[in-house]
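In structure tokens, the next block holds one chain alone, the form predicted on its own.
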Amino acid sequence: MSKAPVRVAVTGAAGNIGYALLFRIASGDLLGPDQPVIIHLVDIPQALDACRGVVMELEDGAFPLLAGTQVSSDPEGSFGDVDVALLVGAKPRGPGQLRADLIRGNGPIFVGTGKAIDENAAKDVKVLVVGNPCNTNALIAKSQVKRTDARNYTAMTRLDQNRAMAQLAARSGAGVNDIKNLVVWGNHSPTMFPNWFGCTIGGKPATEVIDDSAWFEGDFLKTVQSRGKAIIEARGSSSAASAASAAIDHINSWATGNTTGDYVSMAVPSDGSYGVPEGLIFSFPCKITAPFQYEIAQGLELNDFAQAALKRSWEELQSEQDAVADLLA
């Protein structure tokens, strides 16, 4: 192996998303076909035997890029010298629970995780929060930062982008690769906004290829915003393989610049761009300027419909921030 191994931690490693992630990380899909990895499988103590079973499977896969594994539930040991952390583990929403209950239930988990990462991971660690509510969980983890870079704490809206691209491809008859710069703004929630106004299909504006504003503002928007719920109703459990695939896409684009256009959906700490209150973890169109470097794309035009959608989403995130104010360091 010519390159030094990169340490990648996956929390909730014994779960369905974690299981779908680990083999793709070992195969090189996350960081490239020539980048060795050491995978840290992180989970609660009751799940460690299952993690050890997954390690056996990883070994049996004989992946050339897999330079080692580590299984742990100890916060300090789990994130020691980690370069990339995929925070998948989180409490799911229980029967009768509201989103606010989920936020409060997961908050303390991400306080501890954020603190452990900041104290033990590599100083330039890159963090992706997948466990929901991912924007606010990322905000909580970021609030613990004293040593690491707060800009590197991100949340996943790439799944929403992928879902939106698939819907446009199906409606237009184009291939997914023909869909460029379909970016999701805001919160990973029903207030998210997949901005079709700035998107192209086969080099033409999406609104010219699909000349149906009622469909965009109705079925398309509703389908993207409620896709997770629809999958739960259809299969009896939440998205796993598609969520894992989107997490791979998020990190791979960030690491390599391989995006679906000039920019890509990433929920990152707001710097006040487009009027979004500073500090919120908000999904913006981001440009990858160098390996593991991003910038929020500037100067994009937003019509009244889009501006109203962004405002609804950031107001929701502000209310979520208020709900966990006591957890923010």
Ligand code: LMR
The other form holds:
Amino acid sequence: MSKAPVRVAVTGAAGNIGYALLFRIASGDLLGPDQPVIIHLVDIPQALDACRGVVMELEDGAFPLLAGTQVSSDPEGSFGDVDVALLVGAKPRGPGQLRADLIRGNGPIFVGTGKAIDENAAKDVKVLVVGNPCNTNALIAKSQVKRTDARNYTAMTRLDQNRAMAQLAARSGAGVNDIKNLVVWGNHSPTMFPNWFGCTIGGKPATEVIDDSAWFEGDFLKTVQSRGKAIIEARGSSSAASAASAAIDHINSWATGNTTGDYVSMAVPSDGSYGVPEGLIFSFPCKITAPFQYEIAQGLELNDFAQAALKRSWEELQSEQDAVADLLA
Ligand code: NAD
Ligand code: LMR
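Output the form predicted together with (2S)-2-hydroxybutanedioic acid (LMR) next; the form predicted on its own has already been displayed.
Starting with the chain above, the whole complex follows.
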């Protein structure tokens, strides 16, 4: 007997990331090859005609797992009974801007969206914020929680993990699958910390396989931390297909426990682990313990370099939090 469909909402469905995301959700990449989905395409009223055009294309894909679509701007139509909400709808930055520069423009979107989800979605809805600055936007949405579970409000650093793994694979000559436990800690910003000290390549410490600390602390760190900016400069607009792919990876790992390494990078509400102030949405190494259950990995050793990096990132998140204090419920 086939499974009951899962409802998945995508905000910003008419945008660039939305376009790269929707067809992969419909094809089963998000929740697995036997899981039917009903997709809610959510956008602002001016973009709903474009969403209807995308629906025609989804129909034309004849996806066996696509059990329905819904196009909406209103809270109930957007998030009614939704099980998974991918919050992409927000302005991207342009050349010369920092992601944090978007905070006063995009932050208010997540007040209304957070409220609409909390009032309409399934009680155990799982939320992934992609729209930037994603950690603090997730904090804003989470602050609206009265009924749903605050632990399920997460933000995306999986793209940063994927970028870091690709850099290590290229430098070492190993395959991406040989890179394990490369976890990005902190904010999705230039203070993010891809922790190579805890990572292995083909079962050996990464620092043994690539015996070049100047490269790790220099080129590697800078490339990962500034990859989004480099793509904007080269492409003229921000990453879209790789961002959509990372959103698929984040939810797929969470839903199924299929992880490329033992840990996955997820920005989740801090419970105070590793000294990170409680409540901030901070990227930690997470273990998927059961479908849609995660735990922050405990007891990992962090050297002085790593600890200083984490502190810089949580201090930055605290200042973002201060900048949106009026938006937090
Ligand atoms: P885009 O401009 O192509 O699309 C944005 C879409 O959001 C548009 O369709 C717009 O109408 C819609 N939108 C605006 N306000 C909305 C609202 N209140 N409700 C619903 N929809 C709304 O942008 P994009 O390239 O798809 O990027 C979207 C966001 O994702 C940006 O903020 C970008 O910076 C961010 N991003 C994050 C990561 C990450 O790793 N976390 C990676 C890439 C991009
Ligand atoms: C990225 O990392 O590619 C996105 O966050 C887009 C950006 O503004 O860098």
